[in-house]
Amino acid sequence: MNKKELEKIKQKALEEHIPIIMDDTLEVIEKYLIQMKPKRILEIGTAVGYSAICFTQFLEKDGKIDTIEREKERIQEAKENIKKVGVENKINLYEGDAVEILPTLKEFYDVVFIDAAKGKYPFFLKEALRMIKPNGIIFADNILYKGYVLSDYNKHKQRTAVRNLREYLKEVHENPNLETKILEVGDGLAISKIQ
């Protein structure tokens, strides 16, 4: 992997201020996928590619990453990024709305991240939920969502995606066959793993 190309993906992405994951958050993800080695990883929310790349450095040899991405011109610069790093065998890019493609997917995962549309979130884990392997582990980026999600915020533009937020928080804690920590990091990570 090229490390160099991915500092300037990073940097990037950074300037243009395209939401990529942010360091401490990838550093807890990072410590989760040293110790599992997956061998599958779903990815919900592509943008530049700049997680997912950063994830191959952890897959067992073999192992590969679906990703998936709506945004035209985010698919295009995620191809481009993930040829510059040299890790295009490793990571295989779905085209179009999650909310459509997930349904159709019939792999079965060690990893899934969570990084989209965050009014979205429940529809994610539940289609997460179908897809994760016993002992597999589920990461919701941006979970806290600026604070929003534990206040009384109410304001209306975000209210649908903190509502949503919230329902998915309560869906992880409420559900027998997951254990969930909340981790203040970068905008919230919420860590679910199968029972």
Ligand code: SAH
The other form holds:
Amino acid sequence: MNKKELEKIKQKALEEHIPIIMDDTLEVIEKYLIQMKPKRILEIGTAVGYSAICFTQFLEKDGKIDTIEREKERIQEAKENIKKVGVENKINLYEGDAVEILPTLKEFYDVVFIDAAKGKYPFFLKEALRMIKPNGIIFADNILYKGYVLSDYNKHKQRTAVRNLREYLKEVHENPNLETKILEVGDGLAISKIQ
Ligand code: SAH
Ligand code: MG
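Output the structure of the form predicted together with S-adenosyl-L-homocysteine (SAH); the preceding block shows the form predicted on its own.
All chains and molecules follow, beginning with the one already shown.
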């Protein structure tokens, strides 16, 4: 893994306001990954590949990440970035809308990282639960969405997103097979362990 290239990718993404994973969020997830040594990770929302590239460092030998992105330009850049860092053998990029791609996947994953359209989080959760292995972990980034999710503020123009993020939290908390923690790192991170 070429760390210098990775740092360049991060800086460029930050300059271009691409919403890559924040440092404190990444630190938390890395701690779990170090312990787990996952063989299979599913990421929903690749952007330019930054988080997926970071996660490859913690895969078990021969482990692999599947990641999904729908925006053409980002797909192109992600592919270039993955090559630059030299992790093409560890990342499989699905091109298209996760809402269409997820139901076609037939694999099982140790870790699912949800980091895409907030309005679709309940659907992503349903699909993640279908594919997660026993003792797996589902992470959901941006779950507190600038604090809107836990406030009683309802007039925001993004209220559909807020409603769906709240629905996600309700479902993980009510699901007896999950043990969920919410951390105020980055834009909020939900960590759900499958019992
Ligand atoms: N995980 C990345 C950041 C992802 S940003 C990182 O930390 O480096 C969210 C990305 O999800 C955006 O690039 C957006 O285009 C993509 N996205 C949003 N909704 C999607 C969907 N329904 N299907 C596929 N990609 C989606
Ligand atoms: Mg995010």
